[in-house]
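Coming up is one lone chain in structure tokens, specifically the form predicted on its own.
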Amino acid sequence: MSVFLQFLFSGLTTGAVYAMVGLGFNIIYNATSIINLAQGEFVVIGGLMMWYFSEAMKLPFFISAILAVASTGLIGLLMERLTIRPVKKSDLLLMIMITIAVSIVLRGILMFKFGKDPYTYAPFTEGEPIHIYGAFIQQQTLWVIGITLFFIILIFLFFNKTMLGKAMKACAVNPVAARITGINVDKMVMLSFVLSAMMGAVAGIAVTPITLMEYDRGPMLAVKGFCAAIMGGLGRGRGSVIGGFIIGILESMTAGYIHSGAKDAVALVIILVILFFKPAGIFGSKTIADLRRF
């Protein structure tokens, strides 16, 4: 029971990660209809920038993280204005394969500025793991499951109780419709970047202090967090945080009880699975306005 415990924490960690991935897939999804491939990369970002302004520039926890945050936001306003906006008119095949090109893009200039190497630093409260039946709980993974259960009520609070968000939702069921009725479509598309992004920095930090963090962990982590989306239904976030979190634990009980090197094939299994069985997900509907509710 102590082993099992111990794989099911360490899945709820992962899962909690892969949740808020899957969150900015359905943040910007619900606003635009584009899947965005560099959602992963904005994870990797707010975590190597907080390692930057923490660790590097010995800037105070607090200062850090918003600025962590804010500089991760702008580089999603970069991009929906340098790359999305310019093709928006385009077919949505070529704006996904423009996400493609941002990820490897922004790759490569994190490797080009912190290495190969990977980054941490010190857990947001410091203290020995918690003892639970035998298996221990980090501190940190409190953290990290706690900043997701806070971000699951307030994406769903913001989009089903704002006007700002219900604008934002409009945006993709019917831009012209949206139009008519006075919304700002363009700067619509632009919050939902920068908010998607600044969701992935959360994720980030939370996460680096527990996993560590490298340049090149955003691929897997968009593949990871596109799989909870699907899961759940795509544009529905409450579907994509169950989806993230059975994922986590499928994968620490597949490294824990099969192999190590297996986990990763987890999430592309389930992805083949759901697209064959029930490519709405499992929360989801074949209808748009289904589509579109959180």
Second form
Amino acid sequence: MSVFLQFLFSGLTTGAVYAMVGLGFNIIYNATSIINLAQGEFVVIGGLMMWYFSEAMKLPFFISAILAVASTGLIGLLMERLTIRPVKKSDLLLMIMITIAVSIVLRGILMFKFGKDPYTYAPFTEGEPIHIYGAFIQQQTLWVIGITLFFIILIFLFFNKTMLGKAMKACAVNPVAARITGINVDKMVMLSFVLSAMMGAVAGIAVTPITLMEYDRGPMLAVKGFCAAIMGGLGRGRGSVIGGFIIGILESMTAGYIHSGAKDAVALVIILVILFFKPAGIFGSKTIADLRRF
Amino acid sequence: MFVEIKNLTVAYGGIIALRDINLAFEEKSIVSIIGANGAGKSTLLNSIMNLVPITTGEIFYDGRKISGLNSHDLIKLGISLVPEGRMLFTHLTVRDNLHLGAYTFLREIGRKEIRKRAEKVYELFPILKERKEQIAGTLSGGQQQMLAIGRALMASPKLLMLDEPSMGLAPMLVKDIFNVIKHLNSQSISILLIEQNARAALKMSHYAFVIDTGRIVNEGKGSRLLCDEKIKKAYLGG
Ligand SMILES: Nc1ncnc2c1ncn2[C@@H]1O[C@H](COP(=O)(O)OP(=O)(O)O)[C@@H](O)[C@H]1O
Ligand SMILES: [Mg+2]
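Provide the structure of the form predicted together with the partner chain, given the form predicted on its own shown above.
Now the full complex is given, and it begins with the chain already shown.
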């Protein structure tokens, strides 16, 4: 029982990060239909920038966190301005390839600036791990899960209760109609990249004290976050959250009960199964043909 | 002139959809554009709304040049389009569709004023009020058309352009829609209307243009065109 619980807690932690990455995918997908495969890099940048501001610059925690989120948001903005906007009228597959290119470039810059070593910093709160039925749960794990849940609610409220969020959703439902009603589609696209980058940064900041962070974590995070997003059906926030937690838990159980080397295969197997049984489901009911003339 | 289009040419790739169009009309009138399928009617409205790039030519509205302005700027100037096929946000509720119609004005006028404008739309189309929580895609055709018009009205337009608003509707509903258009015009909104139902459109229009394969081939008062032999033959069923 205690071993199982231990695996469960560790699964919830990584699952929370996957859920956040999945949400990030959804934000951009919802406004543009682009699958942003640089999503994982946002998480890495968040964690590394947090280290930079709090450990290298010795700034206070809150200021560091705000700066880390803001700078990652800025990178999201630059990405949209410099790589997405100039080619936005061309086809979707090209744009997805551009996001891969961006992720490679970002990784290069990160390696150049931070090297290949893993980074970490102190957990948000000091204190003993909490005992539950013989298992340990680190306080930082609670932070990660708490922050994830908080942001899930925030994103939900944003898209369903605010005009700005609804306008963003409208761009996804029908970009031409959005334009006709005077919604500035370009602005919404840009905003989706900024928001999504900031989401990624938050996840990175929260998880780095537990899992450490290094320059090349991005692609794996992107794969798992993408898996979470398609498990829930792309574009559905709540689905991707559940998907993220499921993958996290399955991975941790696989690592614990089968072999630690097998854990990264879990997400890939899930993706393959979805591709095999529900290929159309990946892009939802509206298929690539309909994708998107924004 | 309220709206003036000079030497407008629009091409899709190599295909010329509008050829050297010149037209103008006065404020507060109902102006309709009739013509066969594929004549270029939608292209004309879409180029006014800057949804398709124009090749050459200029468009003036209310004394200023508007060709080249973004759609969201055009809405702010008081130009609204009810597009062909309605183009609702089918996944969102009726209320959200309406509110988004005034999205560009959110900062200027605030949510309260937006709700007030929605109330006005509900007065015009009471059925929409009953269904305001319903997902737009689940409405009947007539209700969707009302919602599309309502959404355009949320921007408080001075010029309302409607692209085949009666398409696919039962005759009863078509009459309702036309009555709404007349009512809106009586409230000083200028109407630019595209209609397949040419007879009905000409009857209520102050002025009309006839487009054939990208060119304006005839224009005049609605009442005159109704009696024109050629038009009778081509568009009014003999
Ligand atoms: N997006 C488009 N791409 C290419 N050709 C188009 C497009 N839209 C319209 N056309 C062509 O332009 C011409 C005019 O179309 P349209 O303005 O829709 O006519 P109408 O509204 O009078 O039926 C037609 O020949 C049509 O095939
Ligand atoms: Mg048409």
